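In the block that follows, a single chain appears as structure tokens, in the form predicted alone.
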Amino acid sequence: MDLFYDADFSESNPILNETESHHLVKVLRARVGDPVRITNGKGDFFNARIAEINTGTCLLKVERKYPEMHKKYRLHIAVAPTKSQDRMEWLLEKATEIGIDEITPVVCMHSERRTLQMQRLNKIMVAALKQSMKATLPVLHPISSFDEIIRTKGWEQKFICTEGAGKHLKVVSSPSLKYLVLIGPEGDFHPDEVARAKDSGFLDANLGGNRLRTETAALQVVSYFSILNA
């Protein structure tokens, strides 16, 4: 059974956006009394069925509403964005399906590129979402600086991946925590911000002995926690 998305959706909002709707009714051609799943990306699924067919939405009739698998991590990527944006959105769609739950892209000094198309992005993340079948939407937060990340708080682990450290990601990292992890442009971070990042209580961690190109090596990460939390 295909998953629709619709943020609003709730028990006590059973109305089917009209984009979800058109698909619903006029592509899959479903009818009145038909099944339908749908999430609202904040991490539970609900069980439905057509009520009713309207111009534009559907009205459904929940009967059951069920959370998602709990997972015992939490993982927020702060990545330099591609100079190619294809490469971000690849990025987005391949960390969503596996499981991250926060991402920034943040400037550093060596960035290619320091802005995006946030919207198309957040589009192709709920594409991701619905095609793995999961029910939480990750946070895309707007573009921020580096000083601005390593200021962030309440992470319980907090990395900087650079090619310089002398200790894998692996040994450094412990499981069911939450996670920070810093990965940089094309040309490595600048020395600089390995010193500011550390002094903000952010580890240094390498990510093997290969040459990895941004997005490789953030979706290295993303795989690399889900594993070891599995």
The other form holds:
There are 2 protein chains.
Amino acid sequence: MDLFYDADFSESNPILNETESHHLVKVLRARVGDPVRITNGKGDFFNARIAEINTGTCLLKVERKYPEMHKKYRLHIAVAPTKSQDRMEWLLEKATEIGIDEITPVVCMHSERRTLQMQRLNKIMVAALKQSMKATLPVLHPISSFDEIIRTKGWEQKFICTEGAGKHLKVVSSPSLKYLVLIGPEGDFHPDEVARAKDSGFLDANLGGNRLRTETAALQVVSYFSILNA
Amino acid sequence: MDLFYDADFSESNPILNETESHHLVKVLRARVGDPVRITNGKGDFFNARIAEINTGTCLLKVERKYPEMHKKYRLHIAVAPTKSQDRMEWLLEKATEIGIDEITPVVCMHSERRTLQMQRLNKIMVAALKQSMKATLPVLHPISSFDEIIRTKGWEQKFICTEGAGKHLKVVSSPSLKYLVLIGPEGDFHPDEVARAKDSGFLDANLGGNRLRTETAALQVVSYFSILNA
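In place of the form predicted alone, output the structure of the form predicted in complex with another copy of the chain.
Everything in the complex follows now, all chains and molecules, and the chain you saw is the first one.
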């Protein structure tokens, strides 16, 4: 059964937005009384039925609201934009499927790209959310500077992944925490950036001997924390 | 410095094939005496210099032959072909970067696709091999039937990943072994397939609560074993 996404949907406002209502009624040909499953992308699922089909939107009757299975950790990946937008797109699709809470594109000294089609990236995350039956849409933050991101507060373990680092991420990370992980551009971080991150409480870590593309390294980290906390 | 790939290159036959010679001489404008780094995709790197530039090919002088850093494990992923060829392509690109030894597309009961552009997939693995500076080109086996693959011999731990499975892969796997892992299609394996695999010595395992696409599940497994054995 399809999962519908509407950020503004709630028990007090059980109206499915136009896009999703169109898909439900015009594409799937649903009728009054048919069951619908919705998420607000904020951790909640709703089991509902179609109460009224109006022009443009549908009024639903919520039968049950329930939260997504509790996740033991929070993950924020701060990653240098990849050379091509499409590599960023598949990273966000896969990260949404596997599990990530926040993503921030970070402009580093060696960054080649400094802009992204953010709206398109959000669309891809929504599609992945629905496809993977999740209820938490990752937060895609605006592009940030390196100095902004290393000043971010509220994360229990902060890592900067770099080839030079002495220890593997699995040696320095612990389960069930809030993680912020920095992933650099193709040319890796500048030594000054690594030094500044360490001064701000980041631990440097490597991902093994492999020379990984930016998006592969980021996905490796997403996979690692999902397995560590499984 | 670019890495060149020529499966037939050796100290006794130090002739770089036409495609790579063209790239070296016509694209990179290399000259006699210039250094070249080559891999045969069989675990060996060669540091060489251009001795002669002939029509079509280059004769090189090998200065040093050395093996890729020893890998502690071997991984064979047997995966149902994805609906779209391009998802298979990125899986093979990423798996090559992170580390995999053998890949077999497997036709399962719920498979929607039964053919793949194998030559194109090989090209993508070669590109990823060169880009990630590796010396071992994964072996892409021809499409196999489910019964063929579960009879495959020579693997120390064999897993079939399925949503129903009781234990997480990380609970049932051990480091430094030869692993064969079965990844099913979108509709997952048929219970009969799981039963037959278990009869053939496969352990069933899950990858956590996430509902993953086929290629995401396969990459999750590739990442897991690379981290387990790091």
